[in-house]
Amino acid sequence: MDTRAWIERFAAVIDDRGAELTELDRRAGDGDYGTNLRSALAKVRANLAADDPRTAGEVFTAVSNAFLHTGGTSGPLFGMWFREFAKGLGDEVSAGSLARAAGEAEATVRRLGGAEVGHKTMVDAMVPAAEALAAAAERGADVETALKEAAAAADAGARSTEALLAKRGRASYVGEHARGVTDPGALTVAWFFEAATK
């Protein structure tokens, strides 16, 4: 699994597509998301040509450094969640280390921000993503098909975000309006699942 290239093409993904963030965050956020993600994947960028990283947990250290390093509030809360990824994968990607990884990283980002499924956050799409990992690895699937379960369960739990009322994050500030809304942290993290796929 080269997974310098699995974050390469997900920066590629937000060059692309980031401005549908930025939209998603007008109607239901203050309208910064989608600048502070491309901000903190011009710092990734920088990272990985600076520390040239061999191993997958060098990887994720350098685009974890990153985001911590980015403002907003979801700048912070994916730097923890890609430092669980650097912690958790170290030399070996294998199904059950991304599980593992993943699921540690979604208790944290649910401990810190108090976040939980049905809440209209990045967390609708973390969790069904590591609970799909974890069910890949507990049946000996190759990371290539336990990558492409955790894609599809992100990107149906953050479409599922789109009919919720928001209970956390900015959008929960206005209420109804958020409403027919996809969060847009939640859809980054199914891009991210899905950059892995290609």
Second form
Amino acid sequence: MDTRAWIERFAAVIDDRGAELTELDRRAGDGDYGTNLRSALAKVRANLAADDPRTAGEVFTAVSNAFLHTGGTSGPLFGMWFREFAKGLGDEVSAGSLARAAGEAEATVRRLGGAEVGHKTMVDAMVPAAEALAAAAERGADVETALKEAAAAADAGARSTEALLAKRGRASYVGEHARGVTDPGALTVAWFFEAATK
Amino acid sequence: MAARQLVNDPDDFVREALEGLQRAHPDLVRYHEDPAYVVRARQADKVALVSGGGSGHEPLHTGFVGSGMLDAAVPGAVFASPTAFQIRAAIAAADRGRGVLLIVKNYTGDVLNFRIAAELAADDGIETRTVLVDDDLATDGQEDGAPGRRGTAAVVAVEKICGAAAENGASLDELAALGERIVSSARTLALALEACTQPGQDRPSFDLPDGEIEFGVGIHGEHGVGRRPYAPVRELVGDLTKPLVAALGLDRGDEVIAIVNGLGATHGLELSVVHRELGEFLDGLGVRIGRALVGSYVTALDMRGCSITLLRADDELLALWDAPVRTPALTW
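Same protein, different form: I have the form predicted alone, so give me the form predicted together with the partner chain.
Following is the full complex, with the preceding chain placed first.
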């Protein structure tokens, strides 16, 4: 599993489709989400170039630091999410280590942000992805299969936010206006796992 | 550039101000530029106190770094939370191995970034406890899951009193409990006669028609909770104080610490009038002002207006309030 290539594909997806996220945030928040995310990923690329990480742990540390240096609310939360991947993944990435890291990561984001599944936030994609990884690891699936299933689960989770009323995050201030709008944070998580499978 | 503020480049505003603070008080504070925080010039062997938040509230918090108060303060950009990395660095710089008390005003960004910094500090092997300051009565009574009351001028009392207890050797757990007790015994209400103007801007953050005041404002230039016609100070102070007395359940014979705070562009002479009226109002209820702090301590840039904070006092809190303090903005 080449995690650096995974992150570079993720950054490329955000380059291509960041404007879609901003449009979702414009409809249900304050419209700066895609811009902040692109700025975080510019820092990710700079960190990868400067640190030249060799292990998955080092790659995700570079990613985490970039997000933690980005402002707003989603920046630090993604920073702490990626940080658990940095802590949990060493030299070798297995379905088991990914499942454990993703489980710790979603728990950290829930604890820090106070959001649960159904609140229309990034957590709505993080939790099903972690559960899919755990289920795949449990039956001994390989990394590629586990990540494919995580991507499908995260995508379904992100799509489920469309019908929800927001309970946390910026969209919670706009009430019914946000119904019918997919949460951009959840979609980012789905794209992250999708980038692993290409 | 509008000629209403002394600003070089708005982007350099906070950094240049912090350099100025260090030049004025080299014996008290040291400014660390990247990541930005202010730490005591001479550190003491005790539990450390760290606070912070957006800039624009000066002298809060950087002006309260020194003996008897904070060990470090973390400034964000104007009205924006510092990053978790900044806070983590300040915690590490302040820690003397006895743990760190984090004093956080209740705003979403501050709460999140301090919470993350506490987790990062735990990974560094540093123990922290957090006191969440939420004293603003204007934002009381929200439903479950809402952000809750804002944190405003009561934070000065938390920093002063917990700072004194820390110098006396209180443990991290004792300081956290003391901080929570102060917060639960203190409430604040504010009014504005004129909104603030961001550095480099030439328009205030909201317009107030002539002859009207904004009631229940916070400290970020946001609208308050109601607008009313201007009235004599006596009447305005009564309107601010009555809800505070009710919320704290103050009664004849009770004693308080009162903070009459200017929001940035209100003269000391006006604040003294406010304090006079507060005294007269409380006299009428038989509530005694045991100690008072009158001046501009928790500001919202150049907002014209004031806040009143009442803290139910007892002998322990009064003794800690009276303990010596030596910081750029508060010394006795």
